[in-house]
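In structure tokens, one chain follows: the form predicted on its own.
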Amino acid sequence: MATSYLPAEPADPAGARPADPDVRPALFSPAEYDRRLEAVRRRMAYQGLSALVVTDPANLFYLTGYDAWSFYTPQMLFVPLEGEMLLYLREMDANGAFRTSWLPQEQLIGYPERYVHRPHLHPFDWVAFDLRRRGRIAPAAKGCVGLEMDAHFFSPKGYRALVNALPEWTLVDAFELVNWVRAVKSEAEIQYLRTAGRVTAAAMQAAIDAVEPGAPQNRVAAQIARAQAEGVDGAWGDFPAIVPMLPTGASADTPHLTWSDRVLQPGDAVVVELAGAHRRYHVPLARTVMLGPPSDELLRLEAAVAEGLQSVLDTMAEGVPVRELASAWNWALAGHGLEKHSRLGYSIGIGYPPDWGERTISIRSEDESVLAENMTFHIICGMWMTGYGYEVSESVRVTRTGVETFTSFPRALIRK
């Protein structure tokens, strides 16, 4: 019988049901949404922006609560330095915004269906006309207008539509403005992450239980996916931004591989990387499961990673420069004659496909950021060698004096 590593934690108190179960209550208080917008506007003013065009679905969710599988079509939130925000999305999705966003209905604007997937039209053509009709173009032209130039769902065609339709605007890169505001979490967000951590623990336990000689990878993935959706008592599972990753055997020398029908064999080391999600907040976790006796090389990695990860956790606290975390990790690895060229971790929180990272702080020697209380990170100690590999990770919250981990799985190689 497999050992259970599920923590015993209280249920998430934030799941109160609304009077109408098909209209979701706001996840956060009006005061918290006001603070978020105020923080975004302070940063806009600092960057010389008179308006901001938000297209990243995680940032739309952060500012408005809007949550639907609609990000494959163009959508945007217009954020002026002063005045009301306007959320533009496909006409058929406007009702979804009404059911999930805290914005009043008059600020939810659907563009016509005839603009979807047309070779010579783009929805932002219509959005630009509507902004002009509402008198929003001239005020925004007084400064620069920021765009999320590296957002996954902001296309070159969308950019060209805005450039052609709004010659008055000076369009500039906003440099992940909202993402940086998201870096420090509120207490309410931390609670959602704790709840997501319980879903993560259930999913990882399902993975460990399913990894057996003779099991095809796709069946392991199926058990993980079921646990991710089911969650545990008081913590239902949202869809994760990334599917389970299962590098196995010799292919464990390469990260980010998913699954096939490959059958697990005695002697395989199976790397499991997954996340539990709750109300869009993600807690990633990686562990390595060994089917049989581990090799000397794998044992060497296990010892090096354990020392390095503990050194990083011991170094983390409010006020510590991020580069010191990388230094602690690198010195620990060097003592074992090893080095890791890729980053050690990254900021996490809200996630939508295709990524659960926030695309801001990266734990590496070149990062000039300083840790603040309630920043949250995925510290992924992946060592990808030649023909084998090993991964252990932790998702953590920075505290004033150290760290809080969101799960409690043993950090050693899991032997079966």
Second form
Protein chains: 2
Amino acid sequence: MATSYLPAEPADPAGARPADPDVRPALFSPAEYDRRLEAVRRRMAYQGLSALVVTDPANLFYLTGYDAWSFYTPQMLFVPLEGEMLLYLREMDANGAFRTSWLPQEQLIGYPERYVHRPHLHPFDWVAFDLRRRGRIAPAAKGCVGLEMDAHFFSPKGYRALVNALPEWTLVDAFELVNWVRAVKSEAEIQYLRTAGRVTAAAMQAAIDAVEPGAPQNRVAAQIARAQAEGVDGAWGDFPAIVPMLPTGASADTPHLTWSDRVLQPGDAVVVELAGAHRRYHVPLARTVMLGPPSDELLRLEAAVAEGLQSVLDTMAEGVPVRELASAWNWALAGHGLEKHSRLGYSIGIGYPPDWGERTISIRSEDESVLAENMTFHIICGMWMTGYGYEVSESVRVTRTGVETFTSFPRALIRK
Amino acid sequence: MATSYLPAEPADPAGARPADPDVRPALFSPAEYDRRLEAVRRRMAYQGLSALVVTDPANLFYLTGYDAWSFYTPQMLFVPLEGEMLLYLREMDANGAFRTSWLPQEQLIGYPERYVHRPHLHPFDWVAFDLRRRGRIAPAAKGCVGLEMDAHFFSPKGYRALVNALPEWTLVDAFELVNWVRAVKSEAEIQYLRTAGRVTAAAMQAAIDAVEPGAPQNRVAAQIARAQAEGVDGAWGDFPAIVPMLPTGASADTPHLTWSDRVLQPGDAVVVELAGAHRRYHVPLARTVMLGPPSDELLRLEAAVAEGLQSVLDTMAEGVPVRELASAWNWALAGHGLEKHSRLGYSIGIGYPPDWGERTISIRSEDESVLAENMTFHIICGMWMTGYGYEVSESVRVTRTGVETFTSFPRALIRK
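Starting from the form predicted on its own shown above, please give the structure in the form predicted together with another copy of the chain.
And the full complex, kicking off with our chain again.
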């Protein structure tokens, strides 16, 4: 900490700590965390940023390992172009952050409890002052400071707090800077995704077993949720960023309705969309279960979607433009007289509520990205028609020559 | 819709719909929804607002009944001081919104899919233009327009989109306007909370049954999650806004660490914090389970917290200032040589991830609120010491003369 002529607050509210068996080992090697930070700083330099303010919990986890359900109060990681990162959390969370983050205790800073949920204060008022006290404001003022302007837990009030407290900073949108670094996975990350895929398969099997006439949706959800946390041998289940979705019957035309006690009936088509998660890495998967004989419309969708999905998977490989995947899908669907307006998939990896997507690459014709090895996607063929719907999906890794799927569930409509 | 001289987009992307058995009946009477809107508008008038932009999913649910896991893309309810409300959602979500919201289809408006996750566009660019096309901008410009500046899913980018597109609007913080209206519950809401309390009790029992030496945390979480969705007869479980928390052993000094496969050991104290939910209403509860003989420090905490919690509950009743609850707690704790810096509880009701608190009343000495009948709170006596911790809590309703607790679990340290 630089010499300061401003009044000091207690330096470390947590105090010194004894050795502790409940400190989790770092998930990745120091070299991997170093590579991540270097990649972030290369992009920062390219975008003219002298500092970056990170608030997205998935990005905090990616850069520091910090993992807790504390993102409902403001938190931020200050990433200068040079010098040490500082992680700001609510005081009670900063005290325990060393259990999951590899950052040394002096870089874990708690803002006082009295800043939580106050109409006339914001924790970032305190954070801005603390950064000033540590001499971190002036160096960052030499360039622009990037903010995650569209992150889920960065509110306009937090943004205004920074604008007001730091007039010498030129604040610009960093866009999804860290999210874009996350798009290509390391070998270690791929291993966690493969493990998550095993949790996914167990959860989908639990769902298929539970879907039957007479079962209320919430009982199906209960079995999925149990399997998602239980996992399988050697693959424990972390909490998923989104709860199981079970669009059923006529309401299967809308994708994001959550469950109720609605009882499944013979003749219902039940869409199951869920993810298995392992150490925050997510593998989503969707299938549709038919209770009884399917309608002609549903059979038509099944055939069209099967062909479209296969066509997309056959097209995927390193070097292929993303828009070609959309094109392959659209051609296949058009052959069946169908079209789909919404995007066909998105980049996946680390997830925190409310989303397991990375908010970078979307598989649609407007996207200008090109596939690279070890990018990972959820290809979600959801067809939400008027009064019925059908979904099937795969989570995949791009290889040099094609794709690896993270699960191996049959892709047909599941008939029960 | 007012006459417009601006170019029209398709009026209703969903088209006309047939009668549908999967439309959920409204949870509350039209009269109750009317009362809620009237109460919101009274506050709006007092705050000088001619319109209010609502983005918090819990507030959307409160005013319109809309309930889906769609809050990871921007959504807003436009509430003018006079005239009809308009609910803006992503197109695929607006199509199905009639299944949970009582708003007529013409007030459910979908923004185009091409605005989702684009770096140079924001859905609120489109929403602002649509409001203009409908003639809704000028009337709202007569006063101030309130924004939920600290809502979880309202990003600075969405805020800047409104600032840029609507220069004639004077944008002010509405603070937690709708949240404050929610603070006092109706009889119907209290009934849902009582039902949620039954789910809570079942989930806590499942937790206590599962906590035993040799069990990995994720197995305990699996049993809790199952019970939370399964519920009990006549009380189905909705998804909770926060996953089960299981701070264990030395890591019980930090409250928001989520589970891993850490195996429970003899001698561990395991804190269980969870909620049961029913139709988005939440009843949280915390207990501590001791595997084997408790330490002297833990016994000391147990006694102090039991006395403190009882003292708080004895003090609660309509008309009592909230700060007196903090005072009662602090006196009881001081008698045991202890103190607690963080708040002692908060208002509860409707919850969406990432929080089941209402972000209004916090039980602490700085709070200036006065208790009213049918306010509901989670009184959470969490003591996070260095290297160990203890939690016990109650969720309660304020009555004219005291409190009603929503569950009746014994309050002592649970010994197994």
